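Take a look at this single chain, the form predicted on its own, given in structure tokens.
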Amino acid sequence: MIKLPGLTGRIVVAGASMGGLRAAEQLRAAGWLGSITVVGEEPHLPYNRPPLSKEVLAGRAPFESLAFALRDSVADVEWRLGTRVTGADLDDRWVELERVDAEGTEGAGERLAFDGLVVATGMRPRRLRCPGPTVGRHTVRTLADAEGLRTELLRPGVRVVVVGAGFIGCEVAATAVALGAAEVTVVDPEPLPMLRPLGEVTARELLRRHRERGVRFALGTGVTAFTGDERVTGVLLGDGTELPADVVVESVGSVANTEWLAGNVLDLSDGVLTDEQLRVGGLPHVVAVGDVARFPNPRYDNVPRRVEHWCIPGDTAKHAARTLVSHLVGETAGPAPFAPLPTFWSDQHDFRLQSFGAPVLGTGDVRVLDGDTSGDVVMGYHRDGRLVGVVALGGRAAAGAAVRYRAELLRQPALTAS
């Protein structure tokens, strides 16, 4: 039988979160036919994790809410859930699973081959490593860590530590004061929350909004130790203080879900270094999509780096696809160079902050291009004079503001310069 590209053959998508689900749906969009294979680790169908550390975590989202409509197109697609990928060779073009459930693992070493490779694996929530009990310290990552940490913040009286003042250390604090509890206290080495994304202007307006609605912060300082027999009862700080708690919450980072692809020759120093066409390690059948990608932004400059915003996995599976089907079925020419447009949201409290852009970019030349930093406000981000991200805080307003400086970053040449 005569194989025809693109009408016969599989793709492997190893990751069947939201990256995984956009990737199956761009494969067919960019004419793939053959057949397309998910693999992930949870049990559930994708489903979307910005509303874990707020909705569902305040009890105001079921799972049912948050779970994403599959189109028609990836009707036929197989799924492969409760399944770890373990390994892979790139090389001879298979991947290694392992089947995963209450039990433990079991049908370790089960081979599956593939014509095409689609990474997305993402990330998994960082963990302190420091000495004391683990009961009681918590992550949100997924729908059974909101789950568990949720009936921990309905205790009467419950004292919270988040570690951690990020995008989803912030979010879950602004909830747990929300839910009533005794204590909400955030503790970060940096002086500021959020100060590496967003710059001091915007980082101390954001640390003033916090204390005003009742979350209390202990900063430029670490944790050295937990406190308690069994359970945690207090977090021990570098500076000496120990503050009491009944919950902690531990949000100090992403670590990639890149093991599995040790012993193939690829950059797995933050994630997996992709070329402009999100190929990784120069392999044509083998590209990455989703936080899990190392990719440069012509946009800004040749650096490569991981985006962790909410807009990435849709953003990279559309580039990505085309890249991989073009390979497939044959055509010489692929897609443009990728050169996205960045974008986030957080909901804290009563307001939000809105960004598009790379403001991490600019933080060191910051000004305010509407409104005033105590109430709605957008705040622009320069790298030599140039515009290249906007920050809004407030309300609709703000966002809204924000939202005209897009189409004056959208109309702007991309960078190539190293």
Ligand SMILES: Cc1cc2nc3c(=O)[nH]c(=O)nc-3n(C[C@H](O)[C@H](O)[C@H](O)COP(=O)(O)OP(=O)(O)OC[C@H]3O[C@@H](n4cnc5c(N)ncnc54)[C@H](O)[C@@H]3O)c2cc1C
Second form
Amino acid sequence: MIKLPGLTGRIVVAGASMGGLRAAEQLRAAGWLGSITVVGEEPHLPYNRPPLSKEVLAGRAPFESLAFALRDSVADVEWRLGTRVTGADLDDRWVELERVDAEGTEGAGERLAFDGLVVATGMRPRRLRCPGPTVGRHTVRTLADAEGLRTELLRPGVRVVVVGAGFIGCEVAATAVALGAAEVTVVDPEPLPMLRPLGEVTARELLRRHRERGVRFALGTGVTAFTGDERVTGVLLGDGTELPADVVVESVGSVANTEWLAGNVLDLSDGVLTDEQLRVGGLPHVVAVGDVARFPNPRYDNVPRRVEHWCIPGDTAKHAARTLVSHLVGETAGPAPFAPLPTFWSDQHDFRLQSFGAPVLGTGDVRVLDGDTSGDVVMGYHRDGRLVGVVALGGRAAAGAAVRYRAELLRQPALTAS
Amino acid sequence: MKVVVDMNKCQDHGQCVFAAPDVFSFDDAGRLAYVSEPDEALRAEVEEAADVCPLQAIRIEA
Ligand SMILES: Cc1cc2nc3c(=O)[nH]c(=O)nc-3n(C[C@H](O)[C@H](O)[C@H](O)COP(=O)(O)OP(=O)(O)OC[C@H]3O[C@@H](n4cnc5c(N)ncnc54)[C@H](O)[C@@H]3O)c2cc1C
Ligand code: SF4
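Switching forms now, from the form predicted on its own to the form predicted in complex with this ligand, please provide the structure.
The next block holds the full complex; its first chain is the one shown before.
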């Protein structure tokens, strides 16, 4: 029997957020004519997450404005929402599903066969394991999270403690100040906010700007316990101080949603490891996209890393779809290795952080490229004397200046080429 | 094809300018300017621009 490549068969996409949507679109763009089923645990069609810690929290963006527009090319995609993937056998090619809703779970154990699989299950917030009450402690990853937190931030005279000075923590702190919270304190064991990704000079400047706009900081110390009976009333720090708190936001990093892949002989130590074509476990019929994918980037040092930036679901989906479709339709040559230029932004108060490239690889050699540190500034990050990343801090002028260096980053030879 | 950018949403990220420089650009004041009826041949570029806009402010109408 002649099998018409790409016309029959099913690709299952696990995870129905931005990565899952972009994967479905790109599978069609790569010529896949078979069926596509996207399975997602949340009850919603894919929506945009960045506004959750900014406009949604501030009450400036209703849910309808977050949903991604669905292109005609994905009109025949089957969406299995409110459904969790609980297991998979990558050799026998099936996933196991379970319905989830407010009442609990049902239909556990349904098997769905696939020819190709896209892993797009993303991350969930890491939680603090400290003694004390859990009521009043929040994270921000989903729409439900953001809506729940917003209600609490609107309580008059509210005192907020944000644990974790990463970009989500910094954004939430800025939004809380703008909403009129009585006190907003950010706690982090590191001496500066966003120190690891930005390096000392930029992080110090970020701290100054936040303080100037009313955010307090308790740095160089971690949380040891929460106080209160039913509900949180305070946060106990490692240095012995107790911060009163009506609301706590935990933004202490994230954990990959990969439990469902257990038992398949994969490296799941930090997300799901892929090769330079985004294939998982060396299998040609399984690819990973988005936050969960730990991929090597030959533009830099080829060390596999996860990149939790908004641009990555789109970039990885485009590449992974071509990898998968070319295998399933029996083409031998896959696409050239994946080598994206990461871009990232974060809006905090009235300023924006805009980054291109991989500043994290060049925090040991940071130079001012444009402007001055206390105003609109562009910082260059170097490794072995080469520009590997730029970060702009400030208003529109800074972001505009950073754009000029983006082209320079694209021209740089690969770090591995030395 | 017809392109509409919701200028109330647009925050000058410029991602569309990287993706489709023939259609999107910044004017001298640093504000986004764009061709509202680009040639059909630019569809792939424009779709890419709509995908990468962080504010999802770009709509392709027909
Ligand atoms: C609050 C917030 C603000 C952000 N702001 C910015 C920003 O300003 N700039 C920037 O560059 N990036 C930002 N990001 C990062 C960006 O949003 C992420 O990189 C992006 O959402 C990743 O998309 P994804 O599809 O890979 O993963 P996710 O969005 O995490 O999606 C994974 C989906 O899979 C589902 N899922 C998980 N496990 C299962 C399972 N077993 N079965 C079925 N479904 C499952 C989840 O419910 C989820 O819907 C922000 C992220 C957050 C949370
Ligand atoms: S990418 Fe979106 S927000 Fe940025 S300039 Fe273009 S339309 Fe505006």
